[in-house]
Structure formats: structure tokens, C-alpha cells
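To begin, one chain is listed below as C-alpha cells, in the form predicted alone.
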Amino acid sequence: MAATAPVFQHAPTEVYWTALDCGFPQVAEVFEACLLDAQARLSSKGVDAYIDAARTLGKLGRGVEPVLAFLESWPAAAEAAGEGALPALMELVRAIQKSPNGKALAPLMQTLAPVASRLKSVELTARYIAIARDLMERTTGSIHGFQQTQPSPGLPEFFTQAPLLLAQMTLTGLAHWVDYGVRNTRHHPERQQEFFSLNSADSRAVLQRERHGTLFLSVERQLDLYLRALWGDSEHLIPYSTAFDELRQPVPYYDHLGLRVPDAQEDARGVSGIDRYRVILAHMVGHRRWTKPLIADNYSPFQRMAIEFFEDCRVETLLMREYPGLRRLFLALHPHPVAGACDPEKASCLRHRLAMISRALLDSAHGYTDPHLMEFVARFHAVLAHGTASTREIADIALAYVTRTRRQSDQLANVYFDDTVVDYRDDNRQMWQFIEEGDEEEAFDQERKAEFKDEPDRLPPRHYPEWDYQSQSYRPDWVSVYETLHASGDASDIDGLLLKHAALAKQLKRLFDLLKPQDKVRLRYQEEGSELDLDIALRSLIDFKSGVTPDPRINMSHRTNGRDIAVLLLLDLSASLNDTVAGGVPGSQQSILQLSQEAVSLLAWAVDTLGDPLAIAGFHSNTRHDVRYQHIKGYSEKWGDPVKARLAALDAGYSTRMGAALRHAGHYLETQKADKKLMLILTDGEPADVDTADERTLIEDARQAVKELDTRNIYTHCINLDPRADEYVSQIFGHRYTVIDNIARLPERLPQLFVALTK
């Protein structure tokens, strides 16, 4: 028994201090308090191991910070995760000490307690330590151009961010996040440091992908349909991040740009993540439908808060009237404050009282007995008994409640917050109007207007992933695609090009006439149509003469039957199109861009005569942050001067990031109601961009984009003007490509290819 007893069991503080053998005065100042904390939380053996580990840290020669942080944090960490986690931790410490990563010891020890409070077991803590060690081994000395002694740039940042990361991800997600960061930044010290400190866009994007709970991106379409079907609201949904601010979590809100919702929702209080999203949207829809703005300047902050609580309950009551099933969700997510939980002698209880009456206004079984609360609940429901009431009426009730229940302690700086936050409600910014210059709403609007003042014609970017062939995984939200309407030129220039190819145009017209569907279907009972339906017209005339209301649907029209194809022509508008065509007409000095204009104009004119839906767009890129997608012709536009003017103004520049353009074009083509969907890509070179050194990267990404389009039943075909295209184009499109060696024949070949692909 004596052999297994702790060495220092029941020993006085001086014995432990002697065993620690530490000469740092900063440690001496706090040692007694740390020891008392350890003795309260740890077993006797655990205290012995604690002192032994601290002595080891003090002898490493890394300064006072690691041993001081360990002494302060380990008791709480061991209580949360288990004393058995210490051996694995000290193994990691020894590995760090043998490497050039000594600076990582301090953040490792400083974050022990919050990390352990997330993990809560020896096994999970051991997995966390294994992830950290893997990161260290893969990034230490592996940076291109440095010796083996180079420390890991990302390891200290990883330890610093670990508590926040583990609050958002499981350990499996953390391992994926670390693996992605190592693979993509191991040869770039600055990028690695940015990634592991959560300062880079791709770091945050991967974190969003790996987060637990219901991700907005996974349910965006369902929420959009829910909004449209149940509430008749088609407002744009915009997610905001909840992963990077633990001190002040943002809340939902709406403005003229759309409805802002969290990027992820966990299941809570028996309500699934997607149902929590539905409750948030329902609440904001209620405000958009029934809330009218009030002038805020003459109200105190307390009065405004009371009005917001009462108005929130009004719109939720009206929502539950329309869809009673919402009652269960509202009551499950609304806190149920305990009467008397707030002591007015110690804190401001205004929020507590408002949360109580908010619960009582929604829940008839609230259980409260306060006479003032019961009186105003009755007044609230009396106002709503015979209609929807108004924001002004509810504000009067709220102000009366504040006046009746006001206490001197409401002014205390210490505000009682427990069970008072209703997290599905928006921040009510649209409920208030401000008269004075510089107030909150005006400042907010000015800031928002500034976002787009430089380029008012640009929409906010749409983000797309990009395929990383080395890791066989996507880089999430890697590419930003900006779409605009192409600038216009002189439409008569295109008329001149068509006149130049008049003979070819006649041939194409005969060819396209043969493709036109010959069988027609008659559509009767039309109020507007191409001709009169005599049978129906006579019957309506007889009804009219007889004094009966005639049927106004006396016309009919026709539609062709047998050809159902939608086409999107995607033009590569990179700088290489400005090159002069080799082997062209001597002295003409025509560029590839000019020949492309001629070919596209002929094709657009011919397809218009055929009647197939056709859209034309161009693209080029200036790094992954700026891929420009320009609309030249929309599906609903006819071949006319506006389209000709945009074609006449075609301009070439920058690079060719094809994968993102293919994905964005597929986004539009997919919405067409057609049996066959064809995307034609006209390009003169391989995918490339200035921020990508590996030539294969963008080729593989374009190949993956084509695969994605295949799964959506979109047929792609590439027309390539590069004589060397066979070397790479087959890797992207398989056998679905055509190389035009003689570029001068492009105006003739492009319409012929279209015929061959669609006949």
C-alpha cells in the first residue's frame, strides 16, 4: 500500500515548492493559489503529477510563460477532461521541445482549459494532441527554400484558435481543416500563418464547410421554397457568419438587400436546425407584413426595448393565427424566465420582466401570477381580438407597461440577462426611423451604399468552389464571379458584318429552315392569339345574342412540336483574342476577336430564325477574386439592336479561368425548361490565370466542372481555335470538342457545328 501512495500526500506548500524547483519570481507569487486550486480539483496522485509536469516545463529554458500558464490552467483542464490526459500532453511538450517550435508552448498551455472544457474526455484530448502533433511534423522545416530548422508558422496560431475552432467543429472536422491548411499552404509561410489564424478566406470557408449543425448552404433551396410557398415572399436570403465572434454574436435582420440569417443552426430545445431557420424567417416575414416604422428620436432606450418586445409578440401571435403549427416552435425556442430570479437590489430587472411578459403573451400556460403582468396580457389580447391592431397601438400598451412597472433599479449598470435572449428574433432595425443626422440607421445606410458606389452596375459576387486535383477535394467558395450586362456599341457594325457574309447567310437560312419542326400543335381557347377560332367565336356570338355572358377565349395560336433545345454560347474573352489571325487575307489584319464577332453574329441570327432559346455570355478573369461574367444576350431577348450593340462592343482582356465560368453558365442554363440543354464554349486556348503557377490546376478544375454539368443533364461542346488544343482539350471535354485550325473559316464553321449538334 505504501509503495503506491503519493510522494507528497498531505505535504505542506513548502514541500511542493521545493519539489517544483523553480526560480521564477512570477511563479512564486501565484504558486500557493494554484496549488490550492489543484488540491481542490485533483487527486493526490494528480497533484504530484501536476508538480512534476510543471517542474519539467520550468527546466526547458522557454521562459516563465509556459510553466505559469500550465500551473494556472491544468487543474481546470484536468477536471474537465481527466487527469489521464497529462502523459499525452507531456509527450507533445517533449516533441515540441526537440523541434524549433518552442514558441508554440505558451499558446498550447494558455488554451488548455477552454480546449479541455470542449472535449471533456481523455480519449478526445489525446486525439486533439495527435492532430496538433501531425500539424507540427508536416509543417516544420517543410517550407520550400528553408533548412530543416525552420519552425512551423501555423502551429502557434493553431493553438491560439483551438478553443474557437472546437466550439464550431467536431474533432473530425478539425482534422479535415488542419489537413486542408497543410496541403495548400505548406510552401507559403505567410499563407500558412493566415490560414491557421483564421485570417484567410479559404480558412474560413473550410471551417464553414466542416461545422456541425445545419448549414445554410445545405438548406438554402428548401428555405427559399418555404419562403415563397408559405409566405409569398421572394426576398434574397443572405447568410452571415456566427463562427468568429464569441463575445457579441450577430442576430438576424433584414434590409433592402435581403433577409440576413445565420450561416449554421444547431438543433436546440427539441427543434431541428432547419426548423429554427423557418422560425427566423417567419418572424421577419411577420415584421415585413405588419410592422410600420415609428420615429425613434423621442423614445428612451428602455422604452424602445419594451416596444420591440411587445411588437415581436404581436407579429408572432398573428403568425400563429395563420399557421397554428408555429406555436410549438415559438414556445420551444422562447426562454421561460423564472419569476423572482432577478434580484432588483443587485441588478436591473427590466429585461427579465419584459422576457416574462413576452412569454406570457404567447403562452397561455405561462404560470406567472404578477398582477401587472396579467393586466397587460389581457389588454394585449383584447386589442388583437378583432383584428391585427397596429404597431402604434401596441407601442402605447408597451409604454404604459414600462410606466406602471418602472423601478429605480432599472437604471443599474448591471443588467440581468439570464433567460432573456430570444435568439430567433431579428434586431428590429427596420422598426425605427431616425430624424437627426448621424443616428444609427442613417449611418448604417451610408455604409451600405458605399459598398457599391465604385461599380454600381456590378451585382454582389457569387462564390463557387474550385477543384484541387492534388488533394482530390474542393476548395470551398474559392472563386468570386461578378456578372454584369456587357457594354453596348454601334449595332450597325453587326449589320455590316452580316452584309459581308450575305451569301453564307442565305446558305445557312436554307439549312436552318430544314431543321425547323414542321408539325404544329393548335392551342385553342386563347384570349389572345394569332387567328380567330371560328367555332368558339360563333358560339360566343350566339351566347351574346341570347343574353348569356360569352366566352372571351375566341382566339387560337400554334406552337411547333418536336424540337425542344436550349442553347448557351459561352465566349472566352481573354487577352489572346486580340492576336491577329495567322494565314488570313493579306492586309486585312483581322483579330481572332473580330472573327468571333462575325461567327457569333451569324449563329445568333440563324438560331433566332430557327426559334431555339439562345443565350450568349462572355467571360475572362483577373485572379480567382475577380472572374467577370458578361451577359450579351438573354433567353428572353430577341435578336435585335440591343443584342447587336453588345456584340459590337466585345472587348478582350485578362485571363481564362474556365471552371468558374462553366459553373455559372450552367446555373442559368439549368433553369431552362427544355428536353435538351447544350452549352457551346468558344475559346482560343487552355484555362490559365495569373495567380495559378501549376498549369494543370485549372485544366483539372474545368474538367471537374464539365463532370458537374453532365450530372445536371447539360451537354457541353468546346470549339477551340488553338492548333495545339488536342494536347489539353480532350482532358477537359473528352471527345466533345472541335478544333478549328483555319480560324478564318470560323464564321462558316460555327453555325455548321451548331446544326450538326442539334439536328
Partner chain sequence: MINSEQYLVHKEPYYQPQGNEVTLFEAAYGARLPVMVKGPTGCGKSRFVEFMAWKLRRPLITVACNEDMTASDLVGRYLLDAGGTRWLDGPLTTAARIGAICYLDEIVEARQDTTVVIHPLTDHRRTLPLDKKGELVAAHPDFQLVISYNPGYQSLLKDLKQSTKQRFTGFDFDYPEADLEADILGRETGIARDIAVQLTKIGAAGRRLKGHGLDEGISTRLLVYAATLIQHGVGARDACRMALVRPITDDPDIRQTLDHAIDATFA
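Same protein, different form: I have the form predicted alone, so give me the form predicted in complex with its partner chain.
What follows is just the one chain, with no partners and no other molecules.
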């Protein structure tokens, strides 16, 4: 088959080339190099198998790419995973060949080496192959049920992403991720392709969930507690993604919105993920306490780098003064550059010098002997000996150090990086103020401006999962809930409404007064009481008759226990609330919104006289990316003008993504200290949102949210104003709902309902 026999430098190559029996000129070009590589890494049997497999690949009729990629990657792959993985691989190749998925062969082979370097064993490689095969079999389209004709849209993408995926997940995680993708995109070729190429939100979210290491989400509360307990700081923590960019790993930083930390931390260098998070936070706390910004324009980039290294060491020294136990963590995580590792003839060594002195400033057992280094370490400790010194003073030492140790080669473009990255330190952007905008500063500043535009000045969102009934699983972090304080209007409007319902108010007051005393508890062993406790009285009498001192506490009485109910009223503020109501007060066309306003005002007023803690909030949504949760009344707020003003400004718009609102409200109600927790949901329609076509999805999600609340001891009750609500509302809330079909009577019915529920 070989048309023109290539010329090889080593004679034995000829033998293998003949065995390969391959006519692609591209293969001929690299064959000898590949073979040498294989001979260096594989056993001689392994080399034979290698050539044999390559021969098969070359004859599949799939072009040059599969065989070429295999020849190049297998030696390294086999060295990492073991030669024994080859049969399973070839088995997969045959299966692919029998299916319409021939296009996937090239990416499979191209990523083989990095994949194998993660898996490192024959067994794990076999599992990887099994996962791929499972994906292929489930996503290759069969038409008329007997023949597979459509290639799997996801399979080639899967192979392409495999190295990145395995850098983040265990094989089990990978299997879950694949399974989720298959289940949710099986019938949507485009979505499937997006999913497996990591271009869809849920694919990234599921990857996030399956990652190894310590996930931010699972330790968020611990980190909040850590900041508060050890540092008295309560700054917001905001995770950034580290999963999708292996080359340029983002660095921690902080800004006006909060402390930015990675979304996951692996255990490393003997330090657990959570401790690595703590170290990142401690370092930023240190800057926030002790670093005063300097004018950047005064310094060259080298000088700034030096100042940053020294200042980082200053704050860490002060942190360790506060908590000496931090030393162990800092020293474990800080690199220990080898003296002389950087050759000043060939590379810029400034970074290396700074990393060494940085080590030496923290670690008295640094082992370096350079006299300049020793001198500056001593100077550093001298200024810090009494008190905290200042950024300014430290900057002066840093500048003197760069000047003293300057070398011509510092200017070289080839910077020596090994062991110089201190990964728990933030990017020090808060340390510099720029006056003039120079070239490099511009880039820096623009970045920051863009950030302002992207993230308007409001609290960062909270993310909630959503229930996907089709796959019977949660879509992690699917919905973003933004919290705001509801706008304010004129409080006297509400007083006007209450006045209008004065008669009703009076009636309600009577009803609510009846609620106050409840829950009788019998108290025994009372000396004085409302009635004789016969059992005890008899016993005392017997004691008395028999000459023993009797117990005089022979009565019992009743005590009324106070109510201990916390209530949260959740208002659906979606657009449909603007509809007007038929059958209201003749002549006045009231909207549902106005009636809700009246009803809520009456209820809030009445509950306030009762003293139950009550919070009121409204919600609406505009796709899953923007669910707004608006505070109208907080638990600690009195029923007064600010609250009335917010109620007066009640406004409706957008849609009803109920599940997310329920979860978010639940999170507030849950922290209330009360025996009973009641969440009242006032809505006029079924859950829906513009980005969700299947109406059942959000109904099912709301139902799931109600179940979750149930397990957290929160009792939900829905007041629905949609006369045809029964069907879906019972699906969501079970029997805990009331449909009010005469909406005009809402102001009267809502408080009554509340009474009935809490009696």
C-alpha cells in the first residue's frame, strides 16, 4: 500500500513501518520520532501492540487523524496508565467504528495522553472508557427503533473536554455529569452539544457540584463564622469560578462588594481545603486592617512588585501575632524557593529573589545565607518590633532592597517563575491608587469599570436550586434571587385604607382579641390554685393521718401559654395583579393589587396588635436569572410609617417563579425563634416564568419547595385568588390552601383566614 517508502535514520524502523502498513504521508513524517518515544517508554511487547493498534486505526477509513493522534499520544498515555489499558481502548474503537460516531475517534485519541495522566491506572482508564461508551450508546440516535443512524452530538465534545473535566472531578463525578447531560438533553442535539462542550449553564453548574476538593458552597457558613469569630469581620464572600480556565487562574481579591474567593479549594501541601480558605481570608483581613493605599504612579512595576511582597509579609506577620497558630498554615502554603535556582544570566530573577525574602520574612528557619537578604530581614523585623509599622515604612525597605540587589538581567523578558507564586495572597489591587492613567494602568482600570457595569450596586444574588421533575433531580444553583428593600410611597395612603375599613377593623379586633389567650396548661403541686388536685390531696391526707408532714401543695391551676408563632406573608407581585376585579364596590374599578394592599394592611395591623412576629415580602421574576425578593416588613420592624409607605408603593410586574421565592422566604422564617412557623403565600395565579415553556416545571418546583419547607417545620398555606386554581394549587400545597373566589372580599377574608389558621 505504501506508495513511496520513506527514508528512516534507523534501520529497525523499517521493520515496524512495514508492519504498520500505512500510506499517509503525515504519518510517515512523524513515525520515527513516535517509535523512538514508544521504545523508550514501552516494553517490547508493548511496542508490538502499539504498532498493531495503529495499523488497525489506519485501516478504519476514518482518515489520518485517528492513527496520527494515537501514534503521538499512546506512548505517554501508556506510560501513565499502563500498557494493559490498550485492549479496552481498542474495544471502544471497534464499538465506535460500528456506530455512526466515527468523528469521535480523533478527539478520543488526541486527548488520550492528558486523560491518562490523570487516571494513572488500567482500572480507572477502563472506567473512563466505560463512561464514554455509555454516553455513546445512550445518545446515538436510532430511527424506527432498530438501527442507529444519527451520531451522538455529545460524544466528540466529551472527548475534547475530558482532560479539563478530569482535572476537576473524580470518575464518579464525571459519570454523574455525563448521566445528567444525557438525561436532560437526549432529545435536543444542540443542547446536548452545548452541554458536553461545557457551554451551557447547567452543565457548568453540575460540574461545579461534582468537583472534588472543598466547595465554597459547602463551607460558606463556616467561612462566615470564621471571619466573624476570629476577625470580627462580616464582609460578604463571593466565589469566583476556577473550573473553566486552567491557564489563567484567577487570584483572590476584594472590592466594594466583598471578598472574592475561589469556588473550590483542593487539599494541598498538607493543608485542608477549608484551612486554605481560611488563610486566603485571613490575608485579606490583614490588608483591610493594616494596608493604606500608596500612589502607584510613583513606582516602576518592579518596585510595586517588591512593595507588594514586603507588605504581604507585614500583614501576615501581624496576623500571626494575633493568632500564632496561623504560622503553620502560612509556612506550609508559602513556596520555599531554592537559593540559586534561578540563573541570572538566563532569566529575570527579581521575582525569585522577592519570593525568597518573602519566605525568609515569615520563616526564621529559611536557611538562606545571602547577606543582603539577611540584612533586610533584620530591618523588616526591626520596624515591626514595636507596633504595626505602616505600608509606607515597609515600602521604603522594599524599595531599598530592590535598589541594593538590582541586576541588569532583571529586565529580561524571560521571568523565572518556579516557586514564586504565593497562591493564597490576593492581587493587591486595593494597595494602589492611580492618578495618571498610563498604559498598563489603563488595562487595569478598564477591567474595574467593566465590573461595575456588569454588577449593579445591589447585593449579590443568592442562588437556589430548582427541581426538574423530568429528571427527578435538582438543577443546582439554577435561580438567582436578588434581594431589595421595596420602594416607598406615602404612608398616609394606608392609613386612609384602614379608615375606610374601620368597621371591618373593629370586627377583626374582637376576633383577634379572642386569639390572645390560648393553650391552657395545667399546673399541679400548687399551694393555692383554682381547684383541688384530688390525687395529691388524698396522699397528703394519708400522710397527715399517719403523722408524717404532709405536702401542702394539693391544688392545681391553669396557666395560659403565650402564642409563639412567627409568620411570613409572601406576596406574589407579578403583572397579573394589575387586573381589575369584577364585582367589587360598584362604580370603583379596583385592581387585585389594591385589594391585596387593603387586605395586607388590615392583616398586618391586626397581627401587630396581637404581637406575633410578622414579616412581609413580595416577589416577582424575570427569568431564572432575576428573581426579585422585596422586603416590605422585617420581623424587627414595627407596624409603622416606613412599612406602610412600602405597602403604599406596592407595584406589580413580571412573572411568578414561586419555588425560588419560597426557598428564600423559608430561609428567613427558619431563623425565627418560634414554636410554630407559618408562611402565607398570597397569589393570583400559577407559577410561571417567561423562560420556562413547560408549565408543569415550575408547578412541580414549587411543590418541591413546599416539601422542603415542610421538613424544616415551616407550615405553608396558600391564599389563591385564581378561581380556577384548585387543580394546580392542590398539587403544590396539598390541602393547605384557600381559594378566594370573591376577590372583593379579600380584605375581610385574609385576616379571618389567619385567625382560623392560628387559633
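The structure displayed is predicted, hence computed values, not measured ones. In this text, the rigid core denotes the largest set of C-alpha atoms whose superposition between the two forms falls within 1.5 Å. Numbering follows the first chain given and starts at 1.
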Taking the rigid core as reference, does the Cα of G547 move 2 Å or more between these two forms? yes
How about H256 - superposed on the rigid core, does its CA move between these two forms by 2 Å or more? no
Could you check, with the core superposed, whether the Cα atom of Q222 shifts 2 Å or more between these two forms? no
Here the CA of E686, compared between these two forms on the core, is shifted in angstrom by 3.9
Once both forms share the same rigid core frame, by what distance in Å has the CA of N622 shifted between these two forms? 4.1
